[in-house]
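Taking the form predicted on its own, here's one chain by itself in structure tokens.
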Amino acid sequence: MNQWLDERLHISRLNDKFLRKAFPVHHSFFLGEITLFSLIILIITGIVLALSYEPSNSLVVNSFDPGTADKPNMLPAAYHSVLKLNAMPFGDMLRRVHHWMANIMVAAAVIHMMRIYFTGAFKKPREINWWIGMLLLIFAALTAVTGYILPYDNYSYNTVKVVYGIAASIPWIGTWLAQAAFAGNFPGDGIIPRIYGYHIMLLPGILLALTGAHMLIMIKQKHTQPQYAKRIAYKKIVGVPLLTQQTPIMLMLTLLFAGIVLLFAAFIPVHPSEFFGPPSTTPINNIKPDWYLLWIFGALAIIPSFEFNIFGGIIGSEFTGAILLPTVVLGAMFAVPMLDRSKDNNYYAENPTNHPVRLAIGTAFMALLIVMSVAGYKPDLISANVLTTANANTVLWILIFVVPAVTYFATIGIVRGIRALREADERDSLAHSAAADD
């Protein structure tokens, strides 16, 4: 049978070229695999959830509380289908797994990008894969946003209202773009079918295509090697073969990872649609996005309200905080391979302390996003008497400038101390070697 298949499919070539590919042995390289596992489980759980979800905001009779013949209790079909799904055996559990997988996928992708940045793995010849990774991160966040609109409870309703307003705030084309993206004015009859199409077809298709391209380029260019590989075999791939050793490790990691997520899903509830109730004009106080978009929400919270007209287009605080600022931040991240370049191909992961400026910029950038995320809790900080309405914006703006600056210089100082200790150890080693020779 093996010979018959090999004569037709050339399986032996596949084994020699791909299945024996060497994978570097280092724990940080599993971050990309965790991201991939999360995407696969998200697709599987999403397919199962889609079997019970009704993508419509048409009104249907509430089967749990139908009301009377004269006054039936009507609910949007999408919201009603989520209530029915929650009442099914393991239905709510499935939603929780889907929710936690989405958060873990984004978290793993963020940490994976941090590893790539701090070790210089974005340098030649891997610039394209850095840009593909950035696109994966952006589209993963967009997929998550469309996902928590689909329950169409009051929380989702207020969320899509905010997103629609952000799209409409874009100068000159905002109104047209918002109507095109959300199937008309908000709230319209076509909004849930449109978001559903984005969430289960368009965005997953983009994610799968980008993931495929990312992996193909990685296979072609090979991983960056840990520093120990340079001492073992210079410019050679040092690792374990894919099929016989790496695959069992990946399977064990997958089972462990799935078990942890199931524990999360079993004990930590997520997005209680019954609590929020059906869509209504009643606003939800202190509505917040998920953690990976909280920094944008923080920017909106502290940017003073303003607007001015340029050639008929209105530029306001909403556009500045939710569109312009993230564009600048993401643009800077896209530009990283162009700002920190190398003439020769980079085969090995760099020690972050050997590049103190890059390390300090990265830690300062992380500090900036953390402070902006904290700013998203401005109403909570005021209600807890940590800040006052009068000083909240001033304090938060000061922190946005001071904390990253302090982080930058502290990182530079710490790295200098580490390098001084390293140089002292090297001098002591040389001195001991010279003494031994004498």
Second form
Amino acid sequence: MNQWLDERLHISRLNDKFLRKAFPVHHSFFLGEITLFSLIILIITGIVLALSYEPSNSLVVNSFDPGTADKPNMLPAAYHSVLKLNAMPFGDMLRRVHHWMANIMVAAAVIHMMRIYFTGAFKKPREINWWIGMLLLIFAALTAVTGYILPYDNYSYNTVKVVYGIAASIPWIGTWLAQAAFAGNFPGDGIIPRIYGYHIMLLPGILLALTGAHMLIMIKQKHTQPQYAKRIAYKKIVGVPLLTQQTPIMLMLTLLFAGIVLLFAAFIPVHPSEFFGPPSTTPINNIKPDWYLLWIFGALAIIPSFEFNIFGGIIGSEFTGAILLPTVVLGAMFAVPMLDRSKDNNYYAENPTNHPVRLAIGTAFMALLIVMSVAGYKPDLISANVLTTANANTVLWILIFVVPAVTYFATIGIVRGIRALREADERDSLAHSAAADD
Amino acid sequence: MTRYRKQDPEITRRRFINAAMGTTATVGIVSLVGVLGTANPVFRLTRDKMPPVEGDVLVHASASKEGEVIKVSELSEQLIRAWPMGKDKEGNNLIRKGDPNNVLALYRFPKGQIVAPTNLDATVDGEIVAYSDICTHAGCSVSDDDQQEGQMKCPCHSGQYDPKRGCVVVGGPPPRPLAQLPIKQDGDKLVVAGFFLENPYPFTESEWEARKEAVKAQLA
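Okay, that one was the form predicted on its own. Can I see the form predicted in complex with its partner chain too?
Below, the chain from earlier opens the complete complex, with every other chain and molecule after it.
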């Protein structure tokens, strides 16, 4: 059969070119794979969910609690279909798997990016893939947000309202843009079909295309080689081939990973639509976005109120906190490969401690995002009496500047310590080996 | 020997292909923009989407009591959410909840506690006051503050308002106070006495003026 296929499809060329691709042997190289597996499982569970979901916000009679003939109990069709989905065997579990997988995909992507950043794998020639990776991160977050909105319970309703408000806060074009994106004034009759289109067609399409480009470039450029490869065979590709060595490892990883997420889904509930209820005028207390958007939420919670008018466009705290600030943060991340001026191609993953400034900037940046995320818990911190309403903003603003600065200098200090120890070790072993030679 | 000289065609292949591709791209982009234009549906101001207008009766907005007329005796220092209820063209009652930004916040404070910049003429006896319940920041519904008695807090981004002082912003990111709605008492009912005094969310000042004119024109 191999020959039959080979004569028609030239499998042997494919084998030589792609299936023999060498994978470096190091656990940190599995992070990207986990992100990819999550995407695949998300697409599969998403397709199954889409089979039972009704993308419409028109009102239908609640089949679980129809009310009376003169006063029927009406629910948005999308929310009603989610209730029915939850009532299906393993329906709730399916939703949870989809939800957990989305969270884990973003988490794996973020840790994957940390690995790339701290080992200098973004350097020439891999700048393009860093940028594609950034786009993947942004589009993954957008896909997640649109996915949040689909159950159209009260939580989703409040979320989409805030997202609409943020889009509308862009000066000059905001109102038009928000209406075009969300099918008219909030909540237009077509809002759920529109979001559904984004979530199941447009955004996954973009994600798949970007993922394809990401992988093709990675195959073309090869992985950065771990440090041990330098010692074994300098300037040679070292690793295990995709077929047949890497594939079973990948399969095992997928199955193990899928198993863990199924366990998560079985025992940890997420987004309980029945609890939030249908869209209503009653807001949900302590509503919060997912962890990867919490830093923007935190910024909005502590930014002071202001509003000024430039040439008829209004620039307010909402635009500044939810659009300008993330643009600056993401722009800084986009700019990372441009800060490296080396002309030579980088083949080997670098030891982070050999680049203390890069390491310290990275940890300080993460500390900043963490403090901003903590600021998102401002109401909870106040109700737990950790902070008071009067001092919360001041304290959090001070922390936003102080914690990253402390992290920066602490990292530099620790790296110096590590280096000093390492050099002492080297001197030591040198002295001893010298003594042994005599 | 004849010298053959290659005659250039009038238009080279390269130029032809470039021109053809340029034309195709232009036509494509123009038609795409045309299609995208339809992404933004036309807004029609129907009566259920109108902001509260003079003569509307205030009814409960909470799910359990939705549509029941609010009695003055029910009001307290705890927020009560209300919809304005007007009439449709046939004269039937119509709750104006087609626009969720129409939801209102009602309070009743002891006399003397409500002070400027609240417009006292627009309250009932300086005791009952009505505001737009939509946070001017990102458009969430504002609730009672569970930390500070008699204050309001938006659960979305911690915007805080003081309903006794014209709902001025006392914390968080909202840019403007909540708009006050003039109300009057009619027996045990509460009736809207006019348009919001300031531009409510999501209107800018000029948009709000335009909307008021549009509503007046349609009702006239």
